[in-house]
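What follows is a single chain, given as structure tokens, in the form predicted alone.
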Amino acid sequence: MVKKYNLKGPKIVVEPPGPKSKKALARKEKCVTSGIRIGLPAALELAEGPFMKDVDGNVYLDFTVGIGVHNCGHRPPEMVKACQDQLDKFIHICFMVSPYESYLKLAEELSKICPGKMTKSIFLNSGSEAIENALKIARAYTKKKWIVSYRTSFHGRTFMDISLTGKEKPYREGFGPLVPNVQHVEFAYCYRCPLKLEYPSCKLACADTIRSIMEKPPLQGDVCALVGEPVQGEGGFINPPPGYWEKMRKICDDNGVLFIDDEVQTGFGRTGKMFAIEHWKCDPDMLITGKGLSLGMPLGGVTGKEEVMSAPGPASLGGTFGGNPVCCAGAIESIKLTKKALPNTKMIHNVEKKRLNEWKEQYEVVGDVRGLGAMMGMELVKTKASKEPIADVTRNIQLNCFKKGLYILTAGQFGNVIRLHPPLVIKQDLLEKGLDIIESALVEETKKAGP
């Protein structure tokens, strides 16, 4: 049986953080590394559907969904039951020792739903591990060493992942030297175009710049892979314009470079399609999954073209817990749930786009509104003319929403982007309620900040 709690909210019974949450935070300070920062100071004890309940009895509407994980809400009963059924059979064997059904079936499912001709997979413990393994596979296939990634990207927290990620604080600072032979390039960040051009008259000159970097020493003829998020997540919910990924695919093809599509945050319905890259006519060579793949169970995957995935030698890939049978069983059910939820992303996008663009017209601090499907964000600035980031006000809006019973996240190179991650199954009235809370926080905090 899957236990139900029938949570309803948002409902604040004691100003957060309440006394029990404060005690939990004090315990954290004593026994957990200071390298882990708590974003919102409430200790949670229950989560169900679009809601989370803290130890003090407050119920929050969740527009973070575990940083883009719980696309179908917290603890969907079908997925929980699938995990329970597998627990009744066995918890762990290790696929490298003996194969089992949930791993095989999940690999078969991904070969059906991934774009292009990607037919073989490997499963790991996380999206971070999946990125690592994709690059091992890419080097085995191409026999080249350079890796190109975007300065505003985020690919995880291992040494390879932070080497790919361009943001120094908080991800890279103090951890050097990092992995060599990584070249950072500029993304198609139209709101802050590094070339000071405008789309479409720019003719995607940012992509031409990347071609130039790839085709000159020291990278010339020695680029293994381009790693990119179709829509950047932590970088600020930045979606490139039409034609961008098609042009980057051509550049990769012309230079014998593999395109590794990081769909850890954008995959499984978040942008209105199963995978975000499907908004462009661009088939990757490898596709990275995580987060929404298993709706909360620790799992990541690499799915790629047969000839690429067959390049590593026997026994060169693996991991004790990679593709855990319980996690794979949950992921199989997660795919079914995502397919059912996909049509609702149209409503989410239309409602959010309308409201956020109204705010852009009404409020001087809303500099840019962007995103696809249920992956929308707004960038906050001091004035529209200056585009000066206001990270402190953005953080205050987040905390204001928290005290009103709404969880939201911030993002961006300057920490000035409010990103919206509602569950794909959310009803319109709850979505509107959450947006009402954001607007009230926006008005209150910008008024406090003054001109």
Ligand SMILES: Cc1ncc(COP(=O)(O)O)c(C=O)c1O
Second form
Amino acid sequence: MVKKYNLKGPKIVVEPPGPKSKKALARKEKCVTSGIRIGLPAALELAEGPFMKDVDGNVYLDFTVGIGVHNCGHRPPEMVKACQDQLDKFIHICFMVSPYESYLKLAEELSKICPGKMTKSIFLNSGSEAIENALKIARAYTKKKWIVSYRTSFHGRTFMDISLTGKEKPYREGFGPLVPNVQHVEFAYCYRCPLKLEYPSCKLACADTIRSIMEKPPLQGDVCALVGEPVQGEGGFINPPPGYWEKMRKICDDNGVLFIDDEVQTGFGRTGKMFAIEHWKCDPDMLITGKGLSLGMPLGGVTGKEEVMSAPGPASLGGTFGGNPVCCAGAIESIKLTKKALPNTKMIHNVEKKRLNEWKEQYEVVGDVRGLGAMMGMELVKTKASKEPIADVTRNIQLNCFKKGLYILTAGQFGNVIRLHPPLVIKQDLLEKGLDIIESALVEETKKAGP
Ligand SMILES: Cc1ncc(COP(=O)(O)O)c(C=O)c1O
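What I would like now is the form predicted together with the named molecule, since the data block earlier showed the form predicted alone; can you produce it?
Below, the chain from earlier opens the complete complex, with every other chain and molecule after it.
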């Protein structure tokens, strides 16, 4: 039996954070590292579908979905049931000890849904760990040294991951020395083009710059992999223009470089396709999964081409919990649910694109509106002409939405991007309700900030 709560919202009964949430936050200060910052100050006790309920009785509409995880809403019954069924059989064995059905079946499913010919997988506990493993595999396969990644990227929290991630604060600062032989390059961030050019007359010159970096010493002939998010998530929902990933694929091929496609945030329908890279004609050598892979059960994966995935030596990869049976059982059901949810991303995209573009016309602070499928965001600036980021106002909008019963996230190099992660199964009226809240918060907070 899967428990039902029939949560309805958004409904604010006590101004958040209410007294019970405040108590929880005070406890957090005493018993949890200061390295973890709480984005929105309510302690939660229940989540169901598009809603979350806090300990004071407030119900929020959730446009964060656990940072891009619950694409099919919280606790879809089919997925909970699949996990329960597996719990009734066994919780953990360790795939390094003996194989089991849910791991094998999930690997087979991924080879069916991943683009190109990627036939082998390994499962880990998180997206971060999956990135680590992909790079170990890439080194084993190519025997080359350098790894190229994007300055505005985010790839997780381990030492390898923060070495790939370009943003110093808060991810890297104080943690050095980091992993050597990582070369950062600029992404196709058209709104703030690093080359001050415009698409399409630029002819994707940013990609040519990467080619020249790869083809000159010290990288020349010694680049193992390019790691990239097809659409950057934490970096600010940045989707490169048409032709970009095709051009990068060619550059990788010309230089014997593997392309590692980090789909931890973009994967499983978020951009309107199962994987975001499918918006371009570019087959990766390895594809990284996490987050929506198992709709909330901790799981990450690397799926790759046969020859690449066969490079590591016996027993060189693994981990006690990687590919936990319950998580894999949940993931198999998640994939089924995601396939069903995919068509609804069209409605989400159309509604969001229309509203956000209207705001761009109407409000001086909306500098850029961008995104694919249900991965839309807007960049907030002092004026359209100056493009000066307004992180404080962006944060205030987030808090204002929270007080009105809507959870949203911010992102971007300057913290000035509002990103929308509604569940892919959301109904139009609820989506509109969430957007109404954002618009009223936008108007109120920009008025408060003054001209
Ligand atoms: C693109 C991308 N890669 C990797 C990660 C790391 O995944 P995890 O937090 O599961 O370790 C994230 C997390 O936000 C991500 O967005």
